[in-house]
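As a starting point, one isolated chain is supplied in structure tokens, in the form predicted alone.
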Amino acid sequence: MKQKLGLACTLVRPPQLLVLDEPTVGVDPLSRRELWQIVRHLVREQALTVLMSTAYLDEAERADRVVVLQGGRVLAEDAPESITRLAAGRAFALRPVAPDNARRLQARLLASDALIDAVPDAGAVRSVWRQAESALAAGAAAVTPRFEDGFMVLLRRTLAPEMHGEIVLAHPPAASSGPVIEVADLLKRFGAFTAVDRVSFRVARGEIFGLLGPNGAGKTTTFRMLCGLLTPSAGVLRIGGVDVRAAGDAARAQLGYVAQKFSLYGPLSARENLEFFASAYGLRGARRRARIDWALRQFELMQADGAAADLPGGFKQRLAMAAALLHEPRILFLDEPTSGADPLARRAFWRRIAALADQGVTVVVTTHFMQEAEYCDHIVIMDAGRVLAQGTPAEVRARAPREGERDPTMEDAFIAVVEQARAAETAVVAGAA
């Protein structure tokens, strides 16, 4: 609502040219749709010229004309089409063969120099390859190019791919035989409002679970009573076995928290900031010294000397990662938190996710960038403070309709989900009217 209402300000007085920097950063695919519906119109009925800054590549697949930069260097100024042609016969499809999953076989994949790209994508791994041979041998498919793909093989062309980013534990999480964190009628009023209404899942040892849903729908107050920043109303909750209620302090010591905005202290240095989170965390002596040249080392952050605030976004996502796992946390908290990200970077960012959750570490997420959903094993997509959807990503695939031969995407998922309950919402009010 506030990126609606920024562009109905800035177009009180129609203008020429219309400036849109990064305008749907933390906007949910819903939201983004309408966004993008309004400013299509204003194009097409007004003749309004519109320059936009964007790290969904989706949107840029959607311009007249794209310039792509890297380094402060123009790579390519050309049409969609033109960027996406460069990954003519190198796009593939590979299914993972259960008891696999599409994230384990990215990471193999990824170890290849065969590959220039991999992510996963409705339940397969869509992957750009050097050589078609290659990925036929693989047993892939090929699949029609997309910007995307093309997007990728630009880079590669000036960038080497990224072989680093997978986090190594010193004391890996031990194993459970019970749910590590339990939610059953979670609920929760401000005053006559019900922000989170009768919610309920569970979370297993080592899953990455998806927490979804349109802005407001109740996914952060949610998320906020499970990291014991608010009370909840009525209703169980339970982390690693303890009673959040009864004793948060305990339950909080088994946390890690990435916020969605940069929230460390920006004077300080990146190992001045793990310093002070590591004694806030309790850390003392050797295990102390210990934590923060590990977290260094394996954050990559030995050579960022000044100060946190004008470290590049990566770096400053690479930190604040590392600091909420000084205290080497069972559970890892992630609010939206490659929101703005590069597509590098979130590839990196999900690399290291996937690591820790193959360690044990369980990681819950809230993502409006529905692709990457797909890295999770459950997803719960909420609104209006109630669960609509729960599952596998393939699950909650399988609600959305096919259209032709093309498989449906999480984000089709997730725009037809919400829209059929807010249109049986709408029958009941209608009726009871």
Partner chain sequence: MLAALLRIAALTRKELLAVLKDRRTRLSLLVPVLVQTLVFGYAASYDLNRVPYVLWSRGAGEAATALVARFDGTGIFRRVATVSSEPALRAAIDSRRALLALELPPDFSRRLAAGHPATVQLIADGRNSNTASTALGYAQAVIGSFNASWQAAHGQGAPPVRLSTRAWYNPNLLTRWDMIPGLIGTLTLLQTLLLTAMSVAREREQGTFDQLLVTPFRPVEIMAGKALPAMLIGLAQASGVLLVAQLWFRIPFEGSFAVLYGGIIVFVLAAVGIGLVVSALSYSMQQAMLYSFVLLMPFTLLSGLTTPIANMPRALQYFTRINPLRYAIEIAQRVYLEGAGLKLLLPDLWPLALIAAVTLSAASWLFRHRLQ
Given for the second form:
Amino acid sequence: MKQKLGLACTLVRPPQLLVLDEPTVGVDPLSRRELWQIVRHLVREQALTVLMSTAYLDEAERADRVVVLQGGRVLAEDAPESITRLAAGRAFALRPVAPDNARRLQARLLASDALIDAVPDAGAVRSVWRQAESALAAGAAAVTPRFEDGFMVLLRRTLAPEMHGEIVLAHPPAASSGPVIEVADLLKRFGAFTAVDRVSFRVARGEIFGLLGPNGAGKTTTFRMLCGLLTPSAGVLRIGGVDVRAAGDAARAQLGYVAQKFSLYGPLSARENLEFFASAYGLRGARRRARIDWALRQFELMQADGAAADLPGGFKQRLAMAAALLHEPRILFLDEPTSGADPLARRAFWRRIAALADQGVTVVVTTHFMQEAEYCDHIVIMDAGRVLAQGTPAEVRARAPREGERDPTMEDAFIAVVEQARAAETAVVAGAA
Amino acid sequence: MRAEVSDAAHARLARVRTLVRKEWRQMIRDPASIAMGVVLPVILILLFGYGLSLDVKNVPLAVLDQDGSALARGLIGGLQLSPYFQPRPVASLRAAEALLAARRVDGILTVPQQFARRARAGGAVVQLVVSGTDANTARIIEAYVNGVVAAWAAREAPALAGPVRVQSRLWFNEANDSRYFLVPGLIVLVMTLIGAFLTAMVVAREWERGTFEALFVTPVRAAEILLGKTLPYFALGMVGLVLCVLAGRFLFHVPVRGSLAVLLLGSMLYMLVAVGIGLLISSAVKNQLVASQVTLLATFMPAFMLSGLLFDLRSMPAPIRALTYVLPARYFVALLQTTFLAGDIWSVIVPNALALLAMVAVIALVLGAITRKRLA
Amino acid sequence: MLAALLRIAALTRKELLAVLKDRRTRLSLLVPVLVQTLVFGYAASYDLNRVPYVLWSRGAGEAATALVARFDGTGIFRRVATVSSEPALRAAIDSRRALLALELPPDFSRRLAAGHPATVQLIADGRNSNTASTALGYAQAVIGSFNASWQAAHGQGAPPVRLSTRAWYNPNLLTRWDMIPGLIGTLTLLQTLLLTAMSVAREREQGTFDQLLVTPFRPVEIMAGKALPAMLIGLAQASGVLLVAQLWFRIPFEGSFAVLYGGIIVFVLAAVGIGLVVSALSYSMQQAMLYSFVLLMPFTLLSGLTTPIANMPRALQYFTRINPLRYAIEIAQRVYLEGAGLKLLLPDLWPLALIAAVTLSAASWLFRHRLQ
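Other form of same protein, the form predicted in complex with its partner chain, not the form predicted alone:
Complete assembly follows, chain above in first position.
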């Protein structure tokens, strides 16, 4: 909404050039689509020139020309189709065979030298290979390349793939029976306004659970209740079998929390931040030292000197995650962890999350990135405080109407689900009137 | 050609008007601005008008009469009649000193034995002990007691009372009411608060949020941006001025002996300086917290302590006196105290107004240069 | 219990690191306090040491010369003009060139020589009536001493009565002696209050507050962790002012440092308590700052530092009883100048302790109930 208003202000007096600096960071798919419709309309009707920077590659694909920048240098300047063509004949999809899932398959594929890139997509793993032969040998099916594939090919020419992301837990959480998180008829009212309206879901151990929804859907409120930052007005909320309302301390001891802005103490160094959070979680003596060492090593923070505020974004994100994992929680909460991050940082982040989940940590994440929902085992789509859809990504995707050849993406499903719900709501209101 | 020029001028005027309207709306819808621009000034007016006073009245004074004569009683009677004292007879010096140590009285007046006999011959001594923990009050008490004693001497023993008699007059403030100079001082503080403090804080917030930069990419010119920013706070400051003058005149009965025109013009000049300083500080630090602290230290505190509002500038050490010459509050205090109490005295008004005008010019030049540089 | 103490210690350490690591913040906590102590120590004084005066002597003579010589000899009165008409005298005062005018009548010397009294006129510029009254007092004293020596020299006996004044605690009645001890509390309050008031809002704005709340920290522990560093910084600032008072201005210290520090600690507790209440009620730093200023204005103006509390109307005098600064200033001045011990200070200490107790418990209640 703010972005739309900002755009409108700039356009009151129609300019010839419109400069947009990452206009869609932190914006949900619905609003993003509306913003793009306005921009496209202006380009067509008013012959406006638009210069836009973005870390979202599906947006870059809609441009007439793109400039790819890396480390301050121009890697390419061309039409998006030409960049997409770099991956021609090398893009494949590989379906996981049960009980394997797309995420684990992706992790295995990435460990191989034969691949340039792999991401879970629509139930399969979308991958770009160095040689088409090896892909075919692995049983992958060729797919039409898209911009992101070409972009990764371009990037891999200069950048070696990072090997980080292999988090090894010192003491993985013990197996448990029953759900780790149990939410039933959760309700939160602020005065007359109902922010969260009878939400129910369960999360099992070692799952990645995604909370999706447009801005203002109530996912942040739900999230804050899960972390014990807000008291629910009504409903059941159990973390590890403990009622959060009755025993907040016991529930909180089991969870780690990474806030949206990577809440770190800016003036303190990485080590000082870790030392503080270690003490905050009551770690002492040898265990404290061991945990801080573990965090510095596993999250590659050894060489992070100086104030946390001056660290690059990727370092900050790793430091925030490390701080949240110091006390070896069973559950990790992440609030829009990849908002504004570039494609490479996003991949590295998800590899870490996947590794944590595989070792038994339960992960709850909110995101605006529908593609990223594919990494989750289960997702919930919320709007206006209510759950509109939930299930595995495949189940939710199935709710999108099929148009032509293309398999519906998670973004299609999201938009369809939210618009259906809003239309029904309007119909009810109209009927009442 | 001429039509083009007037078109351009028109466009400019329209832009400034739009900017001013935007700033004004922003200002009156922002609770922080309202608190700073209206609530704090009202608190200040009430505190200054009612709370601050250097007028010593009803001083509790222990009186020890060791003489007991009619003459001594006459002297003490003089104290009782004075509105400045509340004499409290004590029986012994020990008792009196205990009262002073416990702060129940502010001083001890001792009329010694043989006072009447010595007074008739000349050379009697009355002893006053004051507590120096508040030196200014102590000195005022001493002066008042001195006055009572001198009046008594002139009445009882005119022949011996000393050859030089003093008739003293306090021009511009015959009643010696400290509100007369505190209320004009209050205007300086209120205008500093609104002009410098509020502007610095609000504009620093705009820097923080990036809305100031957004203005720079619009076709608005540097001078127009500055004008648009300045005018609303300028107007709010004028509202503060009117409030203060009205409160001063009708609530606290401070006379306005000069012309309102001079008062208004002088205040406008100071307001421009204050807003300019606020803009300068905010564009230098661009951070609300730092801006507010710098403004507090650089404008508000000096306006209170180093402007001549309370403390006499002439008696400060040379380096500090030199420092006061670069503080705009100094000139505004002189101008206001004169306009309020003494009238339109051009020998004071003109140099002080010129000093303020020079400051406006310098600040405008610096601001213009900074803004243009950012636009380029 | 031990776990809670360790957590509080960790938070205190973190707060101190965050404040003191940055060179700019470090300087901003120390330099303004020292500069203000120095500047106000010199500037904030009601004492006059330079009184420009204008002389209108309407008749020459021995007595007139002697009186003027006495004025010029004080070192305080400086003759800026000698005029010969009333408009010229008026102009000198109007234009603020002179603070005081001394007018001697035409027959002044003649009357004195003949043994008759004569009346001189003293006119002061009342635009700052406090300064003017002080100057008039000085001038009266000069004339009094002239009278005594004239009477002695001319065999006219002594004046019937002379007032001999002795000032306890501050023999020369220097404003600085009471102003600088008063600054210990004033300057400490300004920054301690602001620092604690913003401590929670800053974390809210930076997003670290949620992070803190999901850790095992209890609200009261967070409060203690915020209070301790602010107290330490407040004590350090108070000590800075004290050092300047001792080493630079060399104001005689009559009491005991233990008593003074005892008073300062109770005062800093009260200041921190108020700051914490503000901090629990504010959602943004700007809000915290506004609340603080709205409190600081009456606290400083109605503290008795610049104008005496006894001069205020009764209602405001009652208000000063909940003003912690009032007690801090009284304690500092009395320990410093009067050498007051604990017993004499009890009437100041218990209200301060009460304010600290009330605000700290209010803050802990607010921290427990309003921090979400």
